[in-house]
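The form predicted alone is given below as one chain in structure tokens.
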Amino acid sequence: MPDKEVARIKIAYLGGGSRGWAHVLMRDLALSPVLSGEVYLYDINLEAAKLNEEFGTWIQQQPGAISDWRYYAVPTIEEALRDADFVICSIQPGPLEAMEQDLAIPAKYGLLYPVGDTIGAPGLVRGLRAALIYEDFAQKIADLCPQAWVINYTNPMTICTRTLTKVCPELKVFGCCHEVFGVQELLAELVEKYLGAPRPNRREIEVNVLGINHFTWIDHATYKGHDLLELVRHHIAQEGVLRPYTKEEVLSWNSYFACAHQVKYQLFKHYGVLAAAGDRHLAEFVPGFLTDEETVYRYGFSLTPISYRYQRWEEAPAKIKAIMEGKEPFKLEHSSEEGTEQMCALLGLGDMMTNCNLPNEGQIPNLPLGAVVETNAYFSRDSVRPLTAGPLPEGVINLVEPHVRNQEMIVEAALTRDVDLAFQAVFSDPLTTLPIDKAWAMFQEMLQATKEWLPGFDI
């Protein structure tokens, strides 16, 4: 991949029938002044990949598109991967029917989860399915494009990324998530509110990131020399910032993704560092916020019903067709995601620093080596170098490390098809507040309900 004014590359997109991430990437690629090439879309649902091929081609024909990209939906993963320069992984690990059972069965036992894709009983069982799929991905990538950079977007982020690095340690892998971006936006709002400055771009908010995906923390944040954690302390001391919310208030926002930041503010109040993810995710890592629906609403967020996910899934293809037919508005503009910028940096077309998920080489010295952690990293030609983040504070490490251990256990359980080890991870999760016999019954029920997507396990 030599230096050129415009680099032509091949991208293999695993999960090429994506109803979300793929469309974001297509827009960003169309606006890149220095990248062009081919995107090979592979998905177990070939028809969905063909629709994205059509959409990607349509985007290239729109006013404002400045690059030259060709999209191809292909029936085999081998065709997608062969000689790829980049591999993007963005899949649903098992259908929504599996996720429905992941959430419904624990709910019968009194365990609630607002997301269910990262941790807790739902996230860990989803992780088993994901790790089995990613085991195959790793082997095929190693065979067909061993020098490619692999960018993972799938949740559970840590488990998926770790499976790739564990199965084939020689692969060049990192994982991307935008949750920290949202907290930078929150800090930018506080700059505008309290410092009297125009609201800065979130990239002007300098943060030190440390932790694991969806349970990241910020122990240092500045804007033009201003200590933004002190600003957070000032903010939460104001009357009415820390307060209980009602169900009516939360539902009036008409968004399952909105939150009042009460979870992160309460954690900050007691731990002194800022949790850097949406409250829906944070609540799944620590006890107390998900004891019942009333408590969920009191902390200013809501549970995401599976019905919403089905509706979004079913409506997405029709929406894309309506856009191409001119029945829905379309504006070609760059997203807040950084995938194209990261690819440019790896091609030697401009260095950058951002947060990402990588194996721990000591960037967080008090978490296990090899486990996938999230910190800032420096991107340059053919290199992603994690930056030293320092140790997690003593209190916070007690919250984070058990999840690191459990996610490591899930990867090992998947690769060895060990049901008992998988159960140990689920039972160890802090939200599995059940007697061991009931926890085992729940776990067995979850495996039975999704056994079609757990090949090789003795269920």
Contents of the next structure:
Protein chains: 4
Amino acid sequence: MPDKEVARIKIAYLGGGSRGWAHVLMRDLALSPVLSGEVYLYDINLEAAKLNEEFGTWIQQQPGAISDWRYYAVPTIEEALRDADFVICSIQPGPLEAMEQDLAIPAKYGLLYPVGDTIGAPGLVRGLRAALIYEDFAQKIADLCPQAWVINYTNPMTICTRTLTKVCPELKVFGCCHEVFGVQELLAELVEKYLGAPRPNRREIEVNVLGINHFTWIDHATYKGHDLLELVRHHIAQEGVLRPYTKEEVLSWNSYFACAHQVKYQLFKHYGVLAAAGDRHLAEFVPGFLTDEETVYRYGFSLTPISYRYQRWEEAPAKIKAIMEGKEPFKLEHSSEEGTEQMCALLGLGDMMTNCNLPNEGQIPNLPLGAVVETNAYFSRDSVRPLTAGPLPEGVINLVEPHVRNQEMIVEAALTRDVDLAFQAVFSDPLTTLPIDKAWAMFQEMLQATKEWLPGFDI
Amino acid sequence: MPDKEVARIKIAYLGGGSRGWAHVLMRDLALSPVLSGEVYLYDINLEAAKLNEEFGTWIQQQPGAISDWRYYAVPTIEEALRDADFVICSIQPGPLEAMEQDLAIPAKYGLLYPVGDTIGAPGLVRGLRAALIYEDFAQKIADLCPQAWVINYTNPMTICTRTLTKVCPELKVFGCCHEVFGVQELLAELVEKYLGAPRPNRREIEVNVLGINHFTWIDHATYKGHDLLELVRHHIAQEGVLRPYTKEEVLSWNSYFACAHQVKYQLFKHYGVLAAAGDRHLAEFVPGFLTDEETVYRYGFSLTPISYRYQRWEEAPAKIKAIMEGKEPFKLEHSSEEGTEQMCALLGLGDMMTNCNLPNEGQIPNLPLGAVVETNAYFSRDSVRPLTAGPLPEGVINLVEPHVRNQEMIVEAALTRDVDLAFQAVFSDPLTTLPIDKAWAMFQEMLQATKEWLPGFDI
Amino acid sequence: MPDKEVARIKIAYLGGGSRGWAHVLMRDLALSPVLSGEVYLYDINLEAAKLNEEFGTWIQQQPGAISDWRYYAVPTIEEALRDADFVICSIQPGPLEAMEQDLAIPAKYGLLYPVGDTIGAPGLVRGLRAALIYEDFAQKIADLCPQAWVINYTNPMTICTRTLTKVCPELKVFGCCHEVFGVQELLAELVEKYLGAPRPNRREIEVNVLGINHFTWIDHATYKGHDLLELVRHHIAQEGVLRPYTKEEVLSWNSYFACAHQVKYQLFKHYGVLAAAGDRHLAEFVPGFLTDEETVYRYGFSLTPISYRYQRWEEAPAKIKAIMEGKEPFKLEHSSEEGTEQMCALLGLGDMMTNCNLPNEGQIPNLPLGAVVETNAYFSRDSVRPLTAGPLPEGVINLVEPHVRNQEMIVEAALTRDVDLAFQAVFSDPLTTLPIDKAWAMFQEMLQATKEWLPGFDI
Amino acid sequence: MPDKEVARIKIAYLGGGSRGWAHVLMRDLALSPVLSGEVYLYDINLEAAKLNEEFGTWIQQQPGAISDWRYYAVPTIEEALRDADFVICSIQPGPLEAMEQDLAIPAKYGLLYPVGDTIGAPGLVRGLRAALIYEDFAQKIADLCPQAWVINYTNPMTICTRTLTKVCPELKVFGCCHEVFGVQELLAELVEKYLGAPRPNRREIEVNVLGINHFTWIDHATYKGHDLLELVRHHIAQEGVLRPYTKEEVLSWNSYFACAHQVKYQLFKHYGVLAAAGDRHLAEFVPGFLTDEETVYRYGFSLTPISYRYQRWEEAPAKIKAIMEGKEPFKLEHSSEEGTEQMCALLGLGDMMTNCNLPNEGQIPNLPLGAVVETNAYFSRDSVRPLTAGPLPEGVINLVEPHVRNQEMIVEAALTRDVDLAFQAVFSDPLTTLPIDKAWAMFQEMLQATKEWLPGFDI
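Same protein, different condition: the form predicted alone was shown, now please give the form predicted in complex with a further copy of the same chain.
Up next: the whole complex, starting with the chain shown before.
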């Protein structure tokens, strides 16, 4: 980005009707002391993008907004992308109806997934859909704003990011996820609990991160020189930390996202390294925790029902309108997300180090080159360089690499419209514990149910 | 083996009380037109070795025996090994009582295995025991007959062979298994059935073999230039070839070793390459076929009950005695095994090409170097060189490599007495579909039950 | 090659005006007890091809010819290739005038090469020309006879063979060179000299071959179990074996191809493994032996002057005519070459094991996959599988790998018409001991001098 | 370094009699606003260490010194190392007399080296000596201060650093060299010259660094978004930038360290990436520039005569004394070195990013894992993580990797006392353009001349 006038940048927001991320970003942009410019919101649901245009514009008028940002909902992706400096991708790969099928069909075969957006049969089939959409994104970005930095937030993170880099290797792409922040918060809690220190900010928890999105591991964590993995070891040895939970307990938390970290701690107990994501995600990568609802509760987490997603989805616009009408409270404050900081670093306004998803060019030497992995990275002007994270331990690689290969196969299957290869990925997911003919029947049903989102496939 | 007097060679037979392989070998040796010498039988059950000494000697006296072989049961392994030209390893790693526990404990947790000697929780725990025994073998061979060729027949094949090469990399070792012969026979059947040719000898079926023992794949098979994988494709498309079986049907075969090749064909249908081993073995590598007895029968094979092994074990000596007393018929004829041919080739008496198990030095470029793999190899004087087999297909590697890593971890765990690493291998076996705390409980029970065979482990 | 009527095969001979290899092949074909068919001779010099047609036909009429072969000189490569079963490539990549420049220009810069057809500035520039020709061959073969086996004899062997496999990876290609036979003959001599045995046939000398064409190494050689590398060690320790030679001595041999094996033995003394090729070739891979003519003689070999090649080239047709007119003696006997045996093996008429040049798929694990390397290989029906040869020793890899990379760069440079990349290869050849600006000037001169043979390059 | 009291740290300085680095460090320490503690100076020349003790103490008393540092010369390495927080290694591997021989003997054979401390026959033989010394350092550090950070400044940098990490992989080691700063300064000059901007600080020149010490490459360099490699391309296209120099010109510079960057620019012209080190170093890695003195001058640099080093060495103590006596001026100001900043970062007092030498764990994916390479790295509390630098370009790898292998062989040769392996490294250095028997004679002479520094070798 030579000679860029930093004062005004153009952001293309793909999935600009987003009811979550977009709002977080708008707030952080409004509060940025250095960034100003224009955000072009593109969405297949133009109406949703228009609501966000309205909301973004409204935010800029609130007290505390110190920057100058303008929002434009546009009907074509081309308008959004042309000469953009940054492209933010935050879409739903297929509507909630597709996600409903992703979960309901495996459930008929006895396979349960608490999330269904990353891995397992639902995540991989969602990945097929996503890769087709991202193939198109990649080509259009290469055409209309080849110098732009592309930031992906969509799940399945790895498959989306990998599709961009596989289709157009020269694009500047990285993927961001806040799941690692969660384990830093958890460690900060333990610091407070056991070290008698005030609870540190999560950024003071230094971690070496390595793995793949939602299945990232911490093999080294310190706080001012204290070994925090040692502290986790101490913690789980306390009476009552590792124990079975009941349905009642779990329901009493009133949150589908809460968990008791039993999956994380059990894995830590036997592998000695700490998985970063929440238990809902972890349980989708390792067999045994999702046999039935009872087992799920036993390990202290729950399945997110699709009804919850529908409800949240439907209520969101009314909520935004209520805010703008002053009927709901609104407070303009910084989120805990790092998107605007990353943009600043890329514009040469201050280096930073954080975790993100990038093609493996050696940062994890025992995973395949080219596959998208998650590690720490160093952000500076027009540059994101992963820090080497070292190899995954011998035992853990056997939990992680099959998923890496499956994700690679899904991207390849999508780009070559190869149903058989896609099935091989689904079948070798460790949670697909069906005989191969039943797995095939399930997979066929899943493709049939979402086939309008799988153009070009011979289904 | 420079300047070896071929006329008389010394074979050390470890597991010399063997009630199967030993008898096959004795017959083939008796009929060899070129080999003569001495076989030293060593076994922790000296009595069994003595019976074999007696039987071997008796065989040499039968009409048709054309060579000069002498058999000696010896009470120490040192006597057997000293200055041997060949070492044959064919042992039971732990008694049937241990194998009984290997199967019974997982069964309590809902995990069934039709064989239990290769992979899965039973095979891996058996592997731990075997590796400890083979560690000792390796050191003694290196000490007493470092120039000898060591041929392993014991299961778990991969773990036993790998322990020898890991402990003493300079030993000359390979492992032999006749499972690939079976798929050649099956293909010969299809040639007869569909090509209107008389049934060919299995050796006329040319195959490229690649994978690991009992999970070896054929990616190229021809008979006089005919593509036999195409023929398999044709075969399984016939009505009634792929179908569910009933318990009655399977029981009517009166054999625990018979199978309907449903597992092999189903895998072929979706992966396009042909697994070589019988379905009993295959079903232990790929999840879904062993959920319960009913499912097992549905795919046309059965679980070998430990009672059957006890019975065969107990009846064997009486049978041998009956043969020697003329009460049971005996026919001195060549087996279909290749052990004596291989020895001839190694002695410079005629090159041969066949499949065997060897450390990977590039023959399968997408599996780790050093791990023991099974491919074709070229046998000539004092030399066994694997033929390059090329890479496993993208989808298949994800079925195979986790097992390769687990076997490597078991060998490493045995040699370093590392219970946690051994558990990580057991837990990441794709058939261990238990949550990690239950998998750990099962594993602990298994170790407890066989701990006298696990010296040095802190159990 | 399913269902091939072996009785009659079609061979396409590219470079069918060949004055060397073609005649050897014709004789071996005439004497084949199992092969018959047609040979289509294509050459840019149609007249030369016609002479070979005449000669081949004449040979078939000689006493002792037992097969039925017909020869046809054809004016287009398409006629030769269409539906061929075998394609033999044995061409000159550019006329002798080009080779003259390849040698003369470096000589002005003080760089001497005894051969100039394989490596060094002359071999690499020749390789550029050859790769352009072979790019075309590859496409035409893929089009007209995709099932054919393609056997390359042209130098630079590695670059020609690699171009075929890089342009059309699905072609069945291997490259043959008799240089390894030479070291087997040399070892057979030592057996006779030191072991008191009658001189063995070279095929009884068992060797493990690994490296690249003309820079292949033997790390294991035996004769009936005797360690022949030990014997070489003994030999070179004899007084007078390693010593300086004089110009007079070398000239007295009256052969540009004779050598005193000083280069081979000196390398063996310090590396412990035996280079297979003759010293003329070896001296082109390792610096120091070609500083000036005096040094060349000192190590007991000589530079082949281009005048010699011109002379041989010009005299050849007359010689052939003289033979056919009965003015020169002719004896129909088997050559020591293996081409017809290899064809038999590929047709399913008897397996064989010998050395050849193939893309590395693991046979040498510490050289790059895909690069063409030379090792032993197993020939059987429609199949050539390299035997794994193991890694090159630590020290030797540093002599070999730079050449492998340079050859890879030349092929890539040719296919992408990239002058800079080609220069990088020439510059990093260890014999290019010029400063980079002078190396560039030399390279420019070389390209200018042969530019009509480098179409598409921006020179 | 958990719970370290940062206020006072202990530094062990091996080579504490150092007449260069030590003085730089002392000044930077005196000016540190955050670091205080003790420096233990150990040297085989105790007198020299004592002079530094005196000088360090004197510096602390000068106006401007704001920290509290104490200096102790100690007679044993153990006293220095025990419980040290940092170990600085800055020694001469053998006296100047050894270096004199390193250069004089090759010169007899026509091989010239402008420096002789890194690579080529002199650098590799020096490396043998250094590796023996560092083997001992590694063991003592592991024993006496295993938690310490070890910073190496000694040349040959790669060999010294690699010996530490090979002997004790668990040590925390990195190596520092300011050669990259030089290319940043050069680029800063070009910015000033061509972009009309005031000359930037070298730290504003952002570079991606990859390669090995003294042969590191820049494949990406920017200043505020300007592509500086493009600027170099523009620069060398100017008339008179690339041109031959005369002896007179070069001598007129009055500095053995000055150069006209002709080697750097010529390499850049043909490879498109910029070598970082000065021409004296570069010319030792690539053949052709050192044929004779005239050629050296032609490319605008000179050979450092050993007499210069003797003189500097002898004059140094008097100079220090003169300073302390006030006869020579002294100014207490910060150097351009980064040692104290790095220590601060490791103590948790502020992260930083800079280039350093570390074992390759993936930062350069096409160089061997484990070999010591130079790239950017991120320094934070108790952690140095290399940034991935990506692969070296196809052409450059062939210039770099042979040296990497040779350095690896020298370390291995030193640790196993293997003269033959060491010779193989020396022989395959691209500047060793001798025939192998002459190279061996030279190598033998070199070892003989310095054999007292090669204990354990059979010379």
